[in-house]
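Heads up, the chain below is alone and in the form predicted alone; it's given as structure tokens.
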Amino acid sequence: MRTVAVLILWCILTWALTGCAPSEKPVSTDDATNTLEVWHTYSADSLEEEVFETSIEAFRRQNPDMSVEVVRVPFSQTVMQFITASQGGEAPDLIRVADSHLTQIGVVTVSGVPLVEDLRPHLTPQQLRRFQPLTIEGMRMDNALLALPASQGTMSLLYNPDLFAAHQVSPPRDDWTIDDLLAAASAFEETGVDGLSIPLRWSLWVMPFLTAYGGDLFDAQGDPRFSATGFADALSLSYALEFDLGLVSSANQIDASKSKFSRGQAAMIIEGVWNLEDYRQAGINVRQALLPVHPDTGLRMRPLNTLIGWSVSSQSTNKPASVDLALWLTGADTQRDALNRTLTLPTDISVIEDAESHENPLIAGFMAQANHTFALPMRRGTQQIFLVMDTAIELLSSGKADPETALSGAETEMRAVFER
């Protein structure tokens, strides 16, 4: 009885202080709190955009009192447009971001307030546990969780089995070494077909070779270690593939490499999951295998793994609803739909387990490759690695520096970037 009396007294005091009956829920008179503005970066009229819109429509049905306004922004302009909108007090409630965007957005503040919300106070441990741990870690900066991971993406070894059969060359296997890769590429010499088509003037395609020769590009503190033992040999190999062995065309630009594989003029390519559909639409009977291992180090070539997720703006007038929508857009049902319809690699553990045993060998294969990847440290300036490494590759290919000098210079420059 004493407990009941205390509760009654508390209710009376609440009523007196607030001027409303304690059983009533506060009702906002601002319609903006019932409207969520969402910025996305999907290409117009793409299948990915269609999957996104399907998920948004399902959310609207589940939340009829909420209005969701969708705005498309160019992927390359995401950071600048979001910073500009935030500085003007007009940021959207939710925005689709890549991990590379977060390393730029995550260090900007407006009046001392970060641009995006730290999601940790809004989520339960159970909600976080459904994500693959590495994908959650890839959305953190200084421990703050700046986004929920919706998808991951990586490169792997793609090949045209019809060309291998036509020229009686054994196709790639998951247990291949780098020597096997080079031997197979050499077998296509004088056939009119490139054995291997990769743009080795671009660091994104050189990095997997570096990891097989030397391991991690960054140490446990996130500092660069490009001059570590082994990396110079890997850079020498990438040079030799073009200039000494002649296994990679000197016109190895990204578009040219992709075009050759699309036209059936290249037997193998190191390529991302995001271009699979383009090759299938071009009529290529594309197949996938894991990137090979180094025969001496035993280390597998590991490509960069990238993440895309959903961030909640710190300026959102309805953060609980924004978090709910972020959870919805990264939910198992949404991820499973994206996986099956667009080959988008999931981050939800239950969907990952489905993908790893998927009847589509391309899906299963890329999920297996995702277990052999590396991530860039989530810190300011990290994305400068591509400019820094591209410069090192150019110095080597132009004869202005040897591999050791090029990599040492790249490491020095990267450390300077972090210190700015």
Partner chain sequence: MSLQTASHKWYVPFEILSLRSVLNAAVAMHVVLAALELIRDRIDLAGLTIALAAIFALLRWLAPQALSGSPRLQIVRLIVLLSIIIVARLTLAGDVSGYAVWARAWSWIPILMVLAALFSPYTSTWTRQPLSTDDLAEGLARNRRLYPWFQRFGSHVLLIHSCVLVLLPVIWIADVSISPGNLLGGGIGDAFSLEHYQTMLGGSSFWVWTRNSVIVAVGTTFFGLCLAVPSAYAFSRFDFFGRRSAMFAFIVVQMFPGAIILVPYFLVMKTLGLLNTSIGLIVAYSVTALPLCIWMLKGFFDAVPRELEEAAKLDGCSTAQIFLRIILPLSIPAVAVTGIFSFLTAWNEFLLALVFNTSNDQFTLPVGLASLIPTDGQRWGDFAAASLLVSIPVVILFILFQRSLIQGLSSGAVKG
The other form holds:
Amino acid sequence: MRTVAVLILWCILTWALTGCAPSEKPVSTDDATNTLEVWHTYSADSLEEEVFETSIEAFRRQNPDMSVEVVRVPFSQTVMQFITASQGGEAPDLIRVADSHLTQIGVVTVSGVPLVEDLRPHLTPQQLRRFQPLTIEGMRMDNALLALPASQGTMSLLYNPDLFAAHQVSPPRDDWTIDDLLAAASAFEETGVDGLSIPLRWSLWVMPFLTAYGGDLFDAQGDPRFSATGFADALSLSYALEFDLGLVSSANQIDASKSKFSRGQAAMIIEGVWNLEDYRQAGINVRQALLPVHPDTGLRMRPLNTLIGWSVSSQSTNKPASVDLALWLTGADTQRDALNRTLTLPTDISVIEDAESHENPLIAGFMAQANHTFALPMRRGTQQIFLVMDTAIELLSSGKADPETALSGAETEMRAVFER
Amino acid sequence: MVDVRFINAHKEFDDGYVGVDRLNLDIADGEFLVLLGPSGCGKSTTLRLLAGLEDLSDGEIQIDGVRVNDLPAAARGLGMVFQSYALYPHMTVSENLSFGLRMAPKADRVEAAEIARRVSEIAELLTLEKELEKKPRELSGGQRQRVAIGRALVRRPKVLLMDEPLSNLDAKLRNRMRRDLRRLHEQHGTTTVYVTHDQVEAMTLADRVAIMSDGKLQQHATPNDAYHHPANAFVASFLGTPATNLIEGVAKDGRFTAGDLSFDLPDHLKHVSGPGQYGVRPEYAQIAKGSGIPAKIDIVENLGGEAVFNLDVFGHAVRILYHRSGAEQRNYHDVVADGHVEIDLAVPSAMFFEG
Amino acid sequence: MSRFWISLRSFILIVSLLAVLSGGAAYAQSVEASSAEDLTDYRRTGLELSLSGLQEGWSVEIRTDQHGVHTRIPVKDVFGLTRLPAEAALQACFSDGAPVHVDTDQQSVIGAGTQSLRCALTGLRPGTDVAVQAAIVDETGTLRAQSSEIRLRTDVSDLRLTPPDTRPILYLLGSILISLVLLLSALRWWDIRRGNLKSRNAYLYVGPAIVALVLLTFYPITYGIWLSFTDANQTHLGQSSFIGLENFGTVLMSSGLVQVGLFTLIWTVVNVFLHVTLGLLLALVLNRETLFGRNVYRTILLLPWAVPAYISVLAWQGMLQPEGLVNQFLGAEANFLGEATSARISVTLVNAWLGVPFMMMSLSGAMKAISTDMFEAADLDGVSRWNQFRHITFPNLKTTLVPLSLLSFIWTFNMFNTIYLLTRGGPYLGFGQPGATDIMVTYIYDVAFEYGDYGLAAAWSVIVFLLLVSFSIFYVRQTRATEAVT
Amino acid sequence: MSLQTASHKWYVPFEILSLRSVLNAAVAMHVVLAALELIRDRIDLAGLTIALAAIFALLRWLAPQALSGSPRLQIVRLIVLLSIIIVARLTLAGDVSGYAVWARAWSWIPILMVLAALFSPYTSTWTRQPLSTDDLAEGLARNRRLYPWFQRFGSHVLLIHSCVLVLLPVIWIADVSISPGNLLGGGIGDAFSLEHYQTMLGGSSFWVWTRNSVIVAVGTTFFGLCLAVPSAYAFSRFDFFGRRSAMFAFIVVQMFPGAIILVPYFLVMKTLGLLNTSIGLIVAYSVTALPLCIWMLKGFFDAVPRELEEAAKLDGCSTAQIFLRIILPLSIPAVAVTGIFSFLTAWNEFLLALVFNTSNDQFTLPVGLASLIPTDGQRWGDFAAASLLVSIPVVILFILFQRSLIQGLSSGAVKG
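One more: the block was the form predicted alone; return the form predicted in complex with its partner chain.
The complete assembly is shown below, putting the previous chain first.
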């Protein structure tokens, strides 16, 4: 008891002493500086980082009065680190973020000020026209433009032509229907090779099926419409693919499928453009085709399109310069460099044209696929869709719910997330 | 009938060190045998071999005529008192005493009531009744010692083993415990093997002593025999305080010569000849004023009723225990002249060890 | 007028120019004044144009000497196109008093009959004079009409997130330091007065550690506790208000509480049990002096402790994949981390794997300290190995086991990494519910960073804190009562 | 009771002695095996395996008595026959894989041991009580000879199983690190390439991270000890007001979940000007490691006899001198152990290092490794190579300090 008394006394003493602090606020003296701190999230010592560094180097040469400090931040920790640093007053001027990050960062305000700057006042309409309109729209939240898009990423159907030739199956074409896809996958049964290898327990790979069966996942207002007709059939199909037809692996990680495909043990995979380099290294022959069309609805399977761009912190003391750097990093030259050296899909209209007629047919194919994608609405909590969808899939595959219940549950939950 | 026999028992440790070297030893039923020797002589190893805590390398140990080499320690029916007592610090005295009984294999286990009876019996015997609920750390050294003995006795061992049990006690307590141990043995008559390096304990406790050195048995005899008729120079010098004077030299024609020192051998040794060690216990060597060998006094240790003369006899160190009668003067003027005394070494109890 | 201004809000301000263009001939018009208090936005100023003679396919351009073409608005057939509210548009322009139409690409367009155009000029360099000119261009890029050049200037009014003032914290830290020194001196004086002379220097010895500890942790923990009584939320940080015990109510009423609480408890108890039993077992086996290769075994068995946890956990995550090493060995394709039960078992086993070596090491140290005489005595008494362990080894290890198991309990209870890296709390089997492998700390992380609900997360944290503190006190009391070895 | 009869009671043939332990282990192992069969989706085999576990349990219960000549011997024989059929069935059903070999070894060995016990001459001699003295002597000598071997064998089996479990991830990481490309899966050792090591060691980042980690870890070890040693000494030797509460307070602060207090912690570090410095992390980690260090060191200091201090006091040492000249030199192994704990804390910590030190030249290894993970997917090969490189110094440290680690732990251990 005496210990407690001593502790309380001490707390009061501390509090009283703190009360002696002068109460006037210090005058903010930090004026515009010529130093820009840039947080990027490229992986260490990667080619992407090198391309980025080249671009920064060029910027430095053009703006000798500016000094740019480059900081690498682990991609997976971007949101937490940026929010923490902003609250602590140590935010960088510029940060590389994905659209999903923005749905988390974009809603944060400290003392009423959002963490990232609305870029609209900083850019002329003509500067924005350079970007493919959809990619600009994908970076907007609550009307504000939170980032300049630098690259986009999408998934498409990849196949191994050697396996198709070896087993005399006709290879995928852009006008395939889902039935053709399944037929081809079944044709590989009993060959010791997986027809189609995708992690169907992961919502990211189920979503394309959903869009082919029932259209958009969200309506124009960004509200979920998971219980719309068709989705349940899609979910049933993905369930059947795994459990009844045994056409896909049951993993919830892409690594397993990826390993199979790159070792020639799977004929087809639905994969992102970002992993093309790994397959090139694995030394297998890879071709690409658009994801197939639903035979009845006529809708094409659309994967999620993800954007990565550059945001300016509202803490920046030199916003004009930050915006200039953001424009530079999303500029046509930088994007073209990234496209050619790291197979990164661009957002700049002129570079997109380059990509669509790229000498690498895979790039051209992915660029074509990018026209058949969907984006998640930029709302607070949007990133929860993966969790919600995963839960629905888990409920279905563990037999706890039928597709309709799972989806309506998911929709209710998604609405609740948005309202929270 | 519980006798213990070591037949050619041999223990060589993994590192090649020979702990016990071809030991042959018979311990009779009811005998109190003391294994005596300086530290490292193998006496503890012998005890541990008998207990089954170490494995024999060769030879055989029999208890009761049964070869027990391969019998686990517990099956040999022994009780042991450790030098450190090895009391279980987390158990009370009564728990310590009863632990062995409670934990015995099912077939051998006695009932709870019997356990309690035996514990109280032992406690009474060792006057531990008041301490039964205490933990070892609350006990005095002597009490801990008694608990350790009680723990060994409670199982009614065929042979009781004790490994220097008194070495952690003070001199006074040690004296008392020594008497208690002897009394206990006389009451119970349990065959007991007792390891010590303290010859007083050996002389007072033992029915017979087995003196060991370097893993070898030197002599196995009653304390008296060992004292008066040591089997070799080692036993002679090890037993007795102060130690026996040993002078290395040559015996020839009834005369012993060691460098400049030369004297006639006593009658019972007239027959020996050849190189060897001549031994005289300090208490039997005599100061013979006027007729003996001249010796220079190095130092005189006064013990009250007697004194130890440390002498230099032609370069040989000789110690003599000198009893004096009360009236004699402090400076021993009666025997000492000019820092010299004369001594007589050719006494009837003198010994000669050839080699 | 009023609707127009309201829809513009603080968004648009008019500075100056009016240009009228008609039939290819351009002539200047009057200039409207702007009110200064509206000038709140940064790098944005307004421009009003009067237009005439537009044809479809042409476009209206605004040019500046900074950017060249600043704005290009195509003239199109606007029938069926929507007018996007100005605050929603990328480019805030008004044609004939209403927001301009936007085409399917979300780009602003105007109809051929447009008479006036009022545009916010974004992206102008602040603090510099800008020359602005408007023009009408046809489909070939030929200039059809041009206004006179006017000069504009924007002021800087930046809505900036000011870094938090750290001086209060500085004063707090200073106060903590001073009051701690005072407290310790007072305690020292008191102790000496009590006649406790031996401890005269004790406070000097513990002082640095206590100061470092309190300095670093007092403010954060107090802040965390305070946070739990507020409605702190990512959407309005720094503006949270006191709401009493509401967060605690929410936690206690939340449907996930029982599930998370139960799994946390099972996870902790099973883990501590496995740590202690397996650690003991291995320590016992390794305690045998004569065992061949003992040092090699021990070195290998210590590896999980030496290898950084995030590495081994990620390795396990890879190995537990359907294509992973475990499945390869078993010849199976089990999705260990994907099914609720197997995920729960997997995370527990992996964490046991991580924790056993530390326990083994500490226990084998303690085991060596037990006198071997006791075991020999027990051997002679015919006590079986199991009973020796139960009645001698275990009680003598208790003084080591009590604090170790307590620490292990606390660490496991708050073990974030293992679960976060292995499953992130998944798989999820209910909407809005914690995942199957969520324990309290991982759930707190989700509440804080996924839902942004700092107040609620803080309330959870305080509950965890209270649980652990009361458990520790209870545990220490209980074991002290039964513990009797010094 | 004569020693003769006593030794009869104590003599059980080696076959039966060892059979007991083997059957115990076999029962436990078959429960595990059954679970594994379920994982493999072989419900039939799982059933058989669990049946086998039950049979072994039954044998464990029956065998020692049954073998000693009761009529139940016939039942035992029948059961053994049944188990042989089941195991044969299991063996035939299994494919030839590492798992199958391992699992069937666990089934066959107990059965062989049962058979050996059934047909061993020693067992039949033993069942034919009473034993002749010669038989007894021979049997005992045989037990004496064989049983230690059996125990050693058992220890090795347990340790090898544990070591394999421990080494699996390490081997897996090693394999990934030498496999070309950044892919998972594939057999162990099917391809070899040092490209990932070249990437890691060739770039400058890895060395920067290592340098920072070493600075931070060594600094934490040193500073942590400077804080912990004196206070542990005070807790061990002095009785002062608030001693118990202070001891408790040190662990209490660890009980608050870290996620929510990250921002205020960040602000404290910023206020102290310790962001983006090694010193900041050193201070933070030292405080994190304090509770365990103090508890451990207190245990050691408790074990140093007070007499030594009293002797030193008589020799004219002041308290500080006693501490520095007597106590500290005596507890070097303990201090070394505590130091290793602090070192590991600092070497492995991620979250604080991530948040406090954003500047790339202040990255520690854990943060560096996290920054290897790209936007999409995982650079498994590079990550694995870096992981091994990170672990090696720590493992070497452990091997070097192992002896003093054990010694240090045994002299005091953690005590409450």
